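So this first bit is one chain, no partners, the form predicted on its own, shown in structure tokens.
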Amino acid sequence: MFKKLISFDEAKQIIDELQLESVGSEVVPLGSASGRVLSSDVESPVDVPPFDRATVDGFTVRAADTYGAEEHDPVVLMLKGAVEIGEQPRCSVGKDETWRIATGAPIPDGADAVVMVENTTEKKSEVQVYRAVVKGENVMKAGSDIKKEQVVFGDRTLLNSRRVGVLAALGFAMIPVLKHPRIGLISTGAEIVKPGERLPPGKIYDINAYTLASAITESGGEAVDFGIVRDDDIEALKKVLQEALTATDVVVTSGGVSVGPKDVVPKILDSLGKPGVIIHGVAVKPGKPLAVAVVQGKPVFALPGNPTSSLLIFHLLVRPVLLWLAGRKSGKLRVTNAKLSRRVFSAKGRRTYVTVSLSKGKDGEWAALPVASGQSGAITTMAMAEGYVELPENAPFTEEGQLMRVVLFEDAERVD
């Protein structure tokens, strides 16, 4: 394996045209329901309002016992009493009469209009009126908002906290959502050792269950830790794959993709079933190591160990996969244009990828400063970069001052 690199274009192509089930669904309650995509449309059991209510604090009438008030010589009403929030009113209003009512109070049988307040002047048992209002004037309509049965929330929206609120006004306690897709997660090598435990001379944190933990997270999904692996152990690898394979959708692991002695995670996942391994090496820089592979139906995502590589990885081509799965729209990737700040280079025959910082110059356009990267497993690249820049496979380089289109990364904070 590994003999000859595919293009990016063929990469992305076979990982769309993968056949992937639908992870199913489950009911939530509403206050955990945000962040969550519904899995059926949603219908209105009620109207909203279920009632015709005041918009405004004043006297609700009849229209018609306004008409020709004027403020030099106003219409007099007789006052009835108060028409109070909450409560199913139990009066009736009549020829020429009114009653006090506050925003959001339900109006009264034989009113169909309310006077605000600020046109009016209370004595004792009467009411002055200084401006005719019309049928339906400051009053809200049952049903006006939201019909009952009406469609409010069609299937795979993705719920938030202004869309959680309209379904509380609804009733909803619980509600129907797709599940996360659970996404296993596995470490390879057997110089890393996890956060919080003691660094012996020669190791390194695992960084990468971490950084990719966190971005299937922000895709919709549940990652589930399988720990690190010692990449000499195949046994154990191949253990492990096989039980992420068995409890989670989507398996995704890092390290043990390239060509060393070491690199055997492609071999072990082409022993697990057909047809296994079906990409191995693309022609991009970072990541040219990824490896994709089809088991028991369910895809595995081997990604390069180096860090940067691997999150740009993710994002690229796994990212959009678990976005499908959770039910949510990709949508369009957020862009921005600016001017390379220095020279870069691609690799040859590769689709290269830069991270890149972004700053102001003083005529007000975005530079794009790229982000040192050389090293491999440098640490900082993803964390200082707040998008990328693509470089043909055909150009040698791309020259400082050109405008280039970054791709802007989901928590980009100071592009406007």
Contents of the next structure:
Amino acid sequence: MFKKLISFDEAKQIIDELQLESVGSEVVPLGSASGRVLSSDVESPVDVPPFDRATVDGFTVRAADTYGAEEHDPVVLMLKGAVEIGEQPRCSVGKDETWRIATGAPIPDGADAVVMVENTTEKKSEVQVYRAVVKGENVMKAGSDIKKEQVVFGDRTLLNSRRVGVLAALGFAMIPVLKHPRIGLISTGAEIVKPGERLPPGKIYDINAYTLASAITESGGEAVDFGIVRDDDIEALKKVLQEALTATDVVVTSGGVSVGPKDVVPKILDSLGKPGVIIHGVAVKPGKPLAVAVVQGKPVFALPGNPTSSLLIFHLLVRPVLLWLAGRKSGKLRVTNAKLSRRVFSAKGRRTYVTVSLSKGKDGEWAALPVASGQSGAITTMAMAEGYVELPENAPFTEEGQLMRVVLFEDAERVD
Ligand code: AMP
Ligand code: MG
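Previous: the form predicted on its own; requested now: the form predicted in complex with adenosine monophosphate (AMP):
And the full complex, kicking off with our chain again.
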């Protein structure tokens, strides 16, 4: 028996208040920066565009020379040559002169506008202009997109393809980003065997190392696998925990946290350093035996072995910590509303989470069908689910037809 369960909200608050150290930053090539989070403000070292440039193909002019030009009464300018794209113009545009110019080419001295080719006729060394332009027309001014020394992106901005494009325009080849928090994963239990190996009688394959590693990646972390350790080998377990604590930012274990004789993880965590275990036993279903420790300044989440429980508790309590460490401000949960397809019961006095699959009813509304059906050990329940609903600790059941807020798993499909 647990001496005392703390409420789910209390557990969440204790975890929220952990004073976690930032994971530091590294510099990565721009080509692999998408999906990473900036570790400082980015100030532009240049003006974008770097020079006044033509935004259309046509003829660059002094705008005043085109005044009065009309369809039936064109202004005639002297064509002096062509401004080359990619070259610093060596010409200067004088009165009643024009130079051919292509989109993106620099505006030469003297000129202040571009007449679109569509509004001109070129005849030998003359250009007839059928429409007047004003100063600045069809010209993008230097620095009009981004000014030199302007802060383009703030610290902790999540990079994506579009933002990487801006950084390329500024000429950055390398970008400072937050390191991925490294999460050490340890599976415990004498019955657990690594997939790919022969499965002896009485053993089961390790599920948690894989579900949790995937969930860690989805939360912006990097999973570091420390393998499977028997729960009857205290010394081995101590050693691996110690290694994981040294090499990673957060440690996540699964199994061996309940109160049976083989549930040794919390005791070992307590022996590794102060403050040790700060949470053990939470009024939540599934996941009650959950333990949280702080050892050598690093958080350790000791999750229950049951695959559904460990993954759900990861989602509820560990994911937010990883998102914070990874600098992901936008780690907002995706939610949708759906009507419960049948009555569901809460565990007495415990915050209860029920995984649900979603389908669209005849009325066009989403229906949430609980997939747990009491067998929390079945991993298929988790795989079939698109999300979960939360039931309060103080209501024995929630009625069929009740409109619920469904928190969606990261990759949930079929939801508008
Ligand atoms: P425990 O929390 O160690 O009592 O484990 C609860 C249940 O989850 C037991 O049936 C274990 O066999 C199972 N279990 C523990 N660890 C894993 C794992 N890594 N993969 C699959 N099942 C596990
Ligand atoms: Mg076990």
